[in-house]
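First, one chain by itself: the form predicted on its own, in structure tokens.
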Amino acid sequence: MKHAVTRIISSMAAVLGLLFAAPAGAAGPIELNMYYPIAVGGPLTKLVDELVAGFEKENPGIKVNAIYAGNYDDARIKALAALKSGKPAQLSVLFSIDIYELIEQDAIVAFDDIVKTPEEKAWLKSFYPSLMANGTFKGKVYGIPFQRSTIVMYYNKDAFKEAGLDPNKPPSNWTELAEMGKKLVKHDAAGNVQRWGVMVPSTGYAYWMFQAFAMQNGQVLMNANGDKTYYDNPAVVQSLQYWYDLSHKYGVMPKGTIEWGTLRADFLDGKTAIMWHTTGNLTAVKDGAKFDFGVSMLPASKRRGSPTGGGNFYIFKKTTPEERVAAMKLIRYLTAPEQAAKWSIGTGYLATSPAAYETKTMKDYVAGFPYAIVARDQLPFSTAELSTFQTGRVRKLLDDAIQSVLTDKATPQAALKAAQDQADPLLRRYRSAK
């Protein structure tokens, strides 16, 4: 969500200042800020240019300055900074899990008190509903998806051949995952692995991988109000002792920490024949691997599940009228069916709506690369990211208590019950304002 691409910067900044026309009789261009986060996968260089000349050919003269500030937090601190520095920004991709904190900072404005006609009305309600429920606060809409994932399981098919298994079947329950895991772990002559069976990344995004392995488990980690969490539920606990025996029980994994910045490029180099990582490297891993590999949803335990993920476009509530025209006007030619179709192409991402999977554009991809389908067919399985209010704090917390188990420094069950003890109050002044 989640979340790596650092060429975005310089097509976006140069192109997209070019990108809306000036309303009629107007004395000048409109001009606006977007932030935009830096981190989020694949040389979209080529492809931004493009979506961004359609839309400069339909929209010529405003102006937009493009200004990236790194990953998503740096975006999010950066663009509230602006907000308060009296430079504010229009619009912005930022994380959808801050939409607590950017409405309790009373920066953002709902998509409903904006759209105003039918075709509007209908645009807001075309994409995803699992998709929709991160920007979704108290029935209004305060995120459009945009650059949105669910996490999906890559496998190497040569590794799965060499030690036996159907190349055609991964796992598709945490028994299979832990018994294919021991057959794909490959050794040197000395002893030591030279080929793990499966890697999942517990840094930079553990909470989001443990969301993964909680919902197969058949438990959330929060209410939909991002007011209460669930860190010590029975169920998150035997999710979070399941991980740990991947490597100290199994056997199958390295033991500690696993890095989610290096993890593709140990999957494409060979160190591991199974990992979990973001949609959005789908189209990385299709353009960098050397053997023949295949995408599949998550493993079940009692169900399937993964979070969603990724990026939400917001509006800010210091703009005009002009310019929230403006910049909606952006947002919807770049989630338009057509344009949603050539993003998910280009990166891996999802297309946000179900009309972007009918068009011929994508219909033609799929046809050729049925992986690009897997992570929207894991749709009706998705739970929404983890985001309450506080949400960094919250977060962090469960990061903690997860890194503190992978590293044996305390146990499943008393790391998230202090990460829930914790929590708790924390939000407890958000569920007694009601």
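Numbering follows the first chain given and starts at 1. On a predicted model such as this, the values are computed, not experimentally measured, just so you know. Rigid core (definition): largest C-alpha set, two forms, superposition within 1.5 Å. First, how it differs from the form predicted together with its partner chain.
- A movement of the C-alpha atom of residue 392 falling short of 2 angstroms is seen between the two forms when the two forms are aligned on their rigid core.
- Superposition of the core reveals a Cα shift of less than 2 Å for residue 358 between the two forms.
- With the core held fixed, the Cα of residue 404 is displaced between the two forms by less than 2 Å.
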Second form
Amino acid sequence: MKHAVTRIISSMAAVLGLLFAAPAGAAGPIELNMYYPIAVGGPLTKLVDELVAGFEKENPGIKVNAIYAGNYDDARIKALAALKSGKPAQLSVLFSIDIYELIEQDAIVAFDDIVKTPEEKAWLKSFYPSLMANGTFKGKVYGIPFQRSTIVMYYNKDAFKEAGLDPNKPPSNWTELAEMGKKLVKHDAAGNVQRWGVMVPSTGYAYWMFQAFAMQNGQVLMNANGDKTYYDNPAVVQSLQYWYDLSHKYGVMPKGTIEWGTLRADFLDGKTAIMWHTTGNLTAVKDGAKFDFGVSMLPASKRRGSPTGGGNFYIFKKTTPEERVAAMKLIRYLTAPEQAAKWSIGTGYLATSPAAYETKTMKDYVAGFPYAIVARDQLPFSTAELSTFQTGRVRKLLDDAIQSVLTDKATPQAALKAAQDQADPLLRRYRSAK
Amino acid sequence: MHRSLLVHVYGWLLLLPAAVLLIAFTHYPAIASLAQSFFSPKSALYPSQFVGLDNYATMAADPVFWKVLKNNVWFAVGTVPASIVIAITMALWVNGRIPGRGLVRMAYFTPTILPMIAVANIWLFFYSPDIGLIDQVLSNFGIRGHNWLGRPETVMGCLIVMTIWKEAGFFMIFYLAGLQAISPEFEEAATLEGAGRWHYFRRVVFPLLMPTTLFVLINAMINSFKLVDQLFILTKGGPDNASSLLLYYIYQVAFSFLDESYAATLTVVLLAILAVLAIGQYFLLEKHIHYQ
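Beyond the form predicted on its own, can we have the form predicted together with its partner chain?
To see the whole picture, the full complex is given below, headed by that same chain.
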């Protein structure tokens, strides 16, 4: 019944499509629909339009409709809905961690199955390996990194000076973070805190921040196949304990959860001397800071560490071979060193390949603003963003566990054990699959 | 005979446009949700199959479901009576002959015309610790550093206050219309009989406003279950689901977890709650209402 309705509607849509598409002619250009999300501030749609226009100029046979689709969640919903309806997109920029969901829906193709020439195969290997981790499944590449970020530490150099600390020596490990944080906390006459030592946001992307702590403590949170989590590993429990201790033991961070959206304003207003935030905020902090600020890698416990984040290119399965070739051409253009450099400068996102940092555009920019390179230097220590099958649920379990600890509702051990016990049955059936 | 058939056809044709829209956008989705709630979610790896009441069993065992349901009840208890009392008070106030009446009415109504997303963005900064408006004001009295949205104890109260601020002006408009429909003769008669203002309000005005109150009550109740825009901006349901509401959870299940079946199951529950609320209010309040 449902199939009959779908068939009727799609045949109607096909007829309509023919009516409207006919004038374009059989020999007309290949048309590509591409959805893309924007998750940071700034006039980025304009930048995307410019990049796409540059591509169309070089490739007159291909017409690209780049469609802004809201945030990452919206973009995924729209792309999947377009797939179910008659008019699918050929490629999209979607959240890098959507890969398992897209594979489960059988929606995307592997780039290994499209590339043919040795040159194309070499292109697949031209990106930073840690940015490929989220786009690779069972040895095949499904996602090409585009708008990718990582977490860095922003610190207020004026506050460091005021506290008698060397403004060019930000904390490099957990002990220093706590010790320096104590010195950076400032009280008013009545004993109220005027400035905190450090703030790590814990709403919206709590799991992402937590991945940094866990990685620094030497433990990843999931396996590469996306069918197992390590939430209750002792090193993971210990890292949540440290996050909790920052506010409850060392008193350098406010208690309760810290809002992702207002943290930048807090930092720019001098309410905290140090914040952990995405590199995507770099340009905004640079433009808004009225004090001397610094950017550094996150501190280490057993090692340095940060997750990567952001969006990848995917090519959808419902495409003709010609469309796939055209889509890959477009992706290659947009990720080429020169364009990647332009994109990185305009946004604060990472340039995705070492070659992009060798372009003149990027070198000139880095010469004037050295902090643009901190995120890149941290890449060798980076790990994939939390992503598994059933990723929405599995991620929320961790988010809830973190927040329940930070708000004094549970101990790290109990909260993470409960999250692990709930995540395990969700993932079990994927372990035997294929 | 022939003529009466024509009349019937004519009647049905008149009804058709509304019926098509109602069925397509209200009844069909409701029934489809009910049907879907008996199946497992569909994916390319695991096709959908009939699972009976499994989804309902999952729901009964889901602590987050019970938490958001409880939150929603508190949210309704916190917002509905307060909005109504404030709406009546404001309506009585701007119904009197006060200077700058138009301006005051407009001021009360302004929160209603602002989009919820914009309002939430403003209040996000109001509630922000230390730098926010509320903490700035409180700091004059030596009270500082409240992490309003970051503590489970305060976050729901914050949502309730903002929602009342947003909604009361809207309900005021209905009460204002209700007040103006009351004939001034009642007031003259009451004054002649020597009734005080409170007595007049309690015995005359309030009973005459009951149809409005029923309408507002149903709307406020329904709104408390269907208004969740603010959560996307303010808290995303956190910390640890302390501010999550049923409809927001449905959104998360459907579009973040991509589990259409479980979302359908939760939707069925939401529909049942709303139906019971609406029907119950009609039956309970019917005898207290005096339609003029």
